[in-house]
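Let's start with one chain on its own, the form predicted on its own, as structure tokens.
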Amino acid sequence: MEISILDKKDNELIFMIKGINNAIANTIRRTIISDVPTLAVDEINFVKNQGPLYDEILAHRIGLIPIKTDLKAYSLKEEATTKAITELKLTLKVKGPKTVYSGDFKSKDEKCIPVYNNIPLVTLLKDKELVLEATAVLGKGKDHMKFSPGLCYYVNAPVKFKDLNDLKSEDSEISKENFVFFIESWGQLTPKQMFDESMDILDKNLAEFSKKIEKAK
């Protein structure tokens, strides 16, 4: 197997694996959007909340904000040691006249913060207070679309790329037996630590399914 990096921005990473098949494949960009878990909003505490929408409403916006993630110091809950860390709790207090933000959400971990700034989430009037506490904790996409730290998808054919050192189908050395992957990021991890994390998940889940299989023997 031989691995070659064709594009990489701060969100998108674009890279060919020769070597493999279309089910190693599959399973790569699977691991990658499904198993890599992040920081994201599941529980809500409103202390106030005077704005148009109901906390319901209001809940589904704020889990949906992208949170950056330390996978280094967040455990899962049902992986997590007596000592680990499983929870990050933000705070917002707001008072109109005022359009609400990502923003405005103060984190109790510096390095764990929204990823962008300027998503909105309600308008409040004048002397109008929003005050909650918010709950986050890892997850991963296969168990709600909120966790997924982005996109991944591959081609396994002859394209023509415009952006990368004017590569050209019928002049690239891109054949079908090759799998070129794309990875967009939504932040909360870059490209590269979403594929690392894939392949130690892999390697997890293989060296778990050997030692089921022998003891099956």
The other form holds:
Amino acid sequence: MEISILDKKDNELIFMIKGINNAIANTIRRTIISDVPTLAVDEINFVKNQGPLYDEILAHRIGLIPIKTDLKAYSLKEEATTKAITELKLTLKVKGPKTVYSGDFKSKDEKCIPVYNNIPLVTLLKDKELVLEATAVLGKGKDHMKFSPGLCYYVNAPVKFKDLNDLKSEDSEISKENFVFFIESWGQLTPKQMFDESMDILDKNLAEFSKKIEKAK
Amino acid sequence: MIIPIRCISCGKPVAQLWEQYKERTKNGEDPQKVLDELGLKRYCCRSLFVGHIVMNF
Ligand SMILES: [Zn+2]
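May I ask for the structure of the form predicted in complex with the partner chain now, the form predicted on its own having been displayed?
And the full complex, kicking off with our chain again.
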């Protein structure tokens, strides 16, 4: 197996893996999309909501806001030891007339804040208030897509691959064991973190799998 | 309606780009060019912006 990086941006990483098969490529893709945990708001306590959107709709919108995630500081609820931190509290207190933005949230942890400050949530009329307390937890993409760290897809590379423009040519012969991977991050983690974390998780899952096979024998 | 936070199809957060898009297209810029510059390359995200109707409440 051989990995080479083809392109690198803030929220995008393109690389080629040589010498794997479709099954492994797809395992990597699915692990990144549905198994790498990130922070997202999961519970909201509404104190006052005088805006035009119902609590449920606003809660759904708030849940979808990507939050910068520090994977070392937080742990999943189901894997947490007694001392581990599993929750992040965010508060919101605004008074109209105003459009409420994701940047209006006050986070208890200054490292873990909404990725974008200018996501419009709701528009309040004059003197209408919105007061709430949100609880963000770590979760996985397989539970809800709001926890998914980004997008990952791959294509088979042509046999004579030189650069990314070769992917567009249709007449070239396609290799069955060389894959070009595209990782796009939604901002909670960097693409590199997503890939590294997915490899750790894959290791853990495979170890558990072989342990169970051992028992079944 | 208010702009969805994320693309309905691929899940990319798009709402943060909406006000910029609205402002620039209102000033007469070509929507295609603006979408390209905002980094919306998939047609799922692009259709979300092109087909969005603002309702003020
Ligand atoms: Zn999309």
